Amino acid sequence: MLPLANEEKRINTHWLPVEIGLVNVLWKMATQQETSSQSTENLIEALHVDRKRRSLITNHIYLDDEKLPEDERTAVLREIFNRNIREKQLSRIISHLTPVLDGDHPPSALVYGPTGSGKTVTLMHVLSSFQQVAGKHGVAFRYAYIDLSSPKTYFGALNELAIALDGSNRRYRKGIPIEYMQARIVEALDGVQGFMCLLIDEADNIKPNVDSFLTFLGKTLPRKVSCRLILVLLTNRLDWEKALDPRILSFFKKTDIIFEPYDAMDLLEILKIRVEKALNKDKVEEAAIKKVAACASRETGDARKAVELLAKAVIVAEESTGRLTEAEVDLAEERLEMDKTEALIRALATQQRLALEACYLSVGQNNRRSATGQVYEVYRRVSMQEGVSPLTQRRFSDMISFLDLYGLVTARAISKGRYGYTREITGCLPRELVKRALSHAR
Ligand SMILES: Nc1ncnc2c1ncn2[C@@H]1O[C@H](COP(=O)(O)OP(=O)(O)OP(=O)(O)O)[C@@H](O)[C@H]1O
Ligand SMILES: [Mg+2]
């Protein structure tokens, strides 16, 4: 639920009196000094001391591992990856791979799971450990990570595969023939002996011809290289295989592995490790961590969201009391909700933006109810002012349904008896937020 206008006031002003009061005191202290440059220096020192007093973070890299460069991220995750809560999935993957240790060739694997369920981190962890164990058994086993998290064409996917295999850090130029890219991949695998595992992350992101990519990987490539290929494809979409050509599924002979979303207890375990590594434990209440875990598991069980909420709550705590309690988590949750709404408004298309603007202009400061017809008139005026040709009232009405669906306005159908139905529109977001987001969206 999006907070209402008066709630927002509470959010933003919760810590402000403390902050402003403190700055005033510090400023007065500083201005009592003789020269102005000295007083500014004192103010800087005083604010620095105060910031340190309220600081919670001892090592921030453990709170935002997703923003680190790839090799640093891998090192951080090695320290904070909680393998205990993914034991079931780890065992499934390992039993799938163990034939390799006896020189047998396992089939490909398709790993499904919702976002933030730890597919990528778990697979990276398993494969790097497996590589070491295989080495001890005298079996040559290597793996390459191919990241397709942004949508790729067939060419783009080959490009990622080629750079993952040949170690070059520059992408190949667009316009190079597909055959050339394929030859580069074959060449890169030429000297490799033993087993080569290709971990293809977000495999469903290849559009439009994913079938060609998979045919190349599953059929063409194994015939041209001497090493034995094992494909591990990761995806969020459980129905992905339905979109594939049945012939591909037949030659893949794949095994399915499912990653269930984390529950609150799992998330709590993940968060505890972070708190230990990243924060001053004495300033963190256990109830706050439990609350973060509960909030994240209530939504989707996404570990990424849980860590994000924890990081946001820490910022709130540092800005206000210097302690992380349930109150800070509540505030952080509300702020995250605000950020999401703002991002959504900024991403609106021109007509949607104009419709939203018209809604909020029409309902005014007092959030009066406005009928669709009234809002449409305002929308026409705003569109003219911006030099955009307005949509018809019918299409405008669809636009209102869209805005309602995304929780940007509330549109309630009202019966007018024999005159049929009309919709009453009210705003459901703080005006300041809408104003700010709309001005950025222009
Ligand atoms: N078992 C775990 N221990 C510690 N942190 C974890 C664990 N699982 C997930 N995380 C955290 O959640 C983040 C997201 O995990 P990951 O990238 O593996 O999710 P995913 O299932 O691959 O999601 P997506 O489908 O969006 O790629 C990780 O960067 C890590 O911070
Ligand atoms: Mg992933």
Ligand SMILES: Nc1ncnc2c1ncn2[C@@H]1O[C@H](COP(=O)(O)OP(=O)(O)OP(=O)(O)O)[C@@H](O)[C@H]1O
Given for the second form:
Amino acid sequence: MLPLANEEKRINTHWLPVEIGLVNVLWKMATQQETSSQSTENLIEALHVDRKRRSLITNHIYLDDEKLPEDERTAVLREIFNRNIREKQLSRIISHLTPVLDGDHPPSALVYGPTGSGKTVTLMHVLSSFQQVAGKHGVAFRYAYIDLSSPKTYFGALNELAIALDGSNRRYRKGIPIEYMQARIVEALDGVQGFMCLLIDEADNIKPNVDSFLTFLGKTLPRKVSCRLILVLLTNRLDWEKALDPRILSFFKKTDIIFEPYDAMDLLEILKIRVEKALNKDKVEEAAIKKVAACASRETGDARKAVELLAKAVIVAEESTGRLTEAEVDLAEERLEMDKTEALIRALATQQRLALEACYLSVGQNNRRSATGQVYEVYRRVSMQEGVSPLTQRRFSDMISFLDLYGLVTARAISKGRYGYTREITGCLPRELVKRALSHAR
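After the form predicted in complex with the named molecule, can we look at the form predicted alone?
Chain only, nothing else included.
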């Protein structure tokens, strides 16, 4: 028995150096892992401190209207109107409604204005304030907001109207008779006394025929309810009334109110409010805010675009110097335009993408001019490599017209004398942008 015990002891002793070596390796690995983990944690902390040092934002929701709660949005709007922004438009609307305070019935109003000019928010602010003033004068006045910002059928428009009047989110199912929907609307208005104003946003979105809806609102409904209806229709299209039946315009007896785009001074005041609520004012130069307002007013006069440009400039500032100056606004404007172009390229259909790729391969690095026939040969080669059947040259020419229309290439028609006409194609976008967008589109 003793020799066996010694043998067992000898075997264990033989494996002892291996076990010690393995323990040392595991210890080193654990130490390295701990050191690496500490290094990563230190990097996270360092980057977090650096980001906070360069951060301008104190309350990010004021740079994104979609995230702004309804009560906060109302407070911002109230502050905007208290600064006499849109005073001219406010005066027009209020002048149109003031006969109500004397018991007179004003005509319907058709409010025109481009997107982002503040039509909806201004009307809702005025009607809310007017309701309170009318109550002080002993006049019963109510209003309902009907949102038609997405395209609706006649039934869909009646559905939205019924929901606005009964104050619930209940939607009537499709397939029920139009007469039933009309009866529900009449029933909802049956107990209303005094004046009832219907604010219909994007009234031109009723497809395919808006005449039936307007006839019901302007002719049928007033005969069946006891309250006195005032219709206020909002639209972005200045020529919309030309598409209406002349008989509708006759019984509407409408008043036209125009909302001009915001000017630079109005946008400046709006942006100042956003800066006060959303940013650290000590890190924002006033010249930068003026430049954002000037850029937005020069392009569209859209308040939403101005706030979007401000938010983009803030991101640029936080990535670089930590201060918002005119330089950051210039870079943000350039990035904003590039982001839109890149999104458009990524959304192209396969044949459109191949045509765009062929254009930039044909013009080369030097952006030389290429005729349609030369670009078509490159397009055929690219299509074969992608395993896609190429279009005919005639249809490819239509594709070039599409790309030219959206500013992705420049296609200029030139005369070749007796050899007819052709188009010279050149690129108009940075090659890096096109390459990056096309790689994501595949």
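Because the structure is a prediction, the values reported are computed rather than measured. Residue numbers count along the first chain shown, from 1. Take the two forms, superpose them, and find the largest set of C-alpha atoms that agree within 1.5 Å; that set is the rigid core.
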Checklist line | Arg184 C-alpha moves between the two forms by 2 Å or more, core aligned | finding: no
Note to self: After core superposition, I'd like to know whether Phe216 moves between the two forms (criterion: C-alpha shift of 2 angstroms or more).
What the structure shows: no
Note to self: For Glu202, does the CA position differ by 2 Å or more between the two forms when the superposition is done on the rigid core?
What the structure shows: no
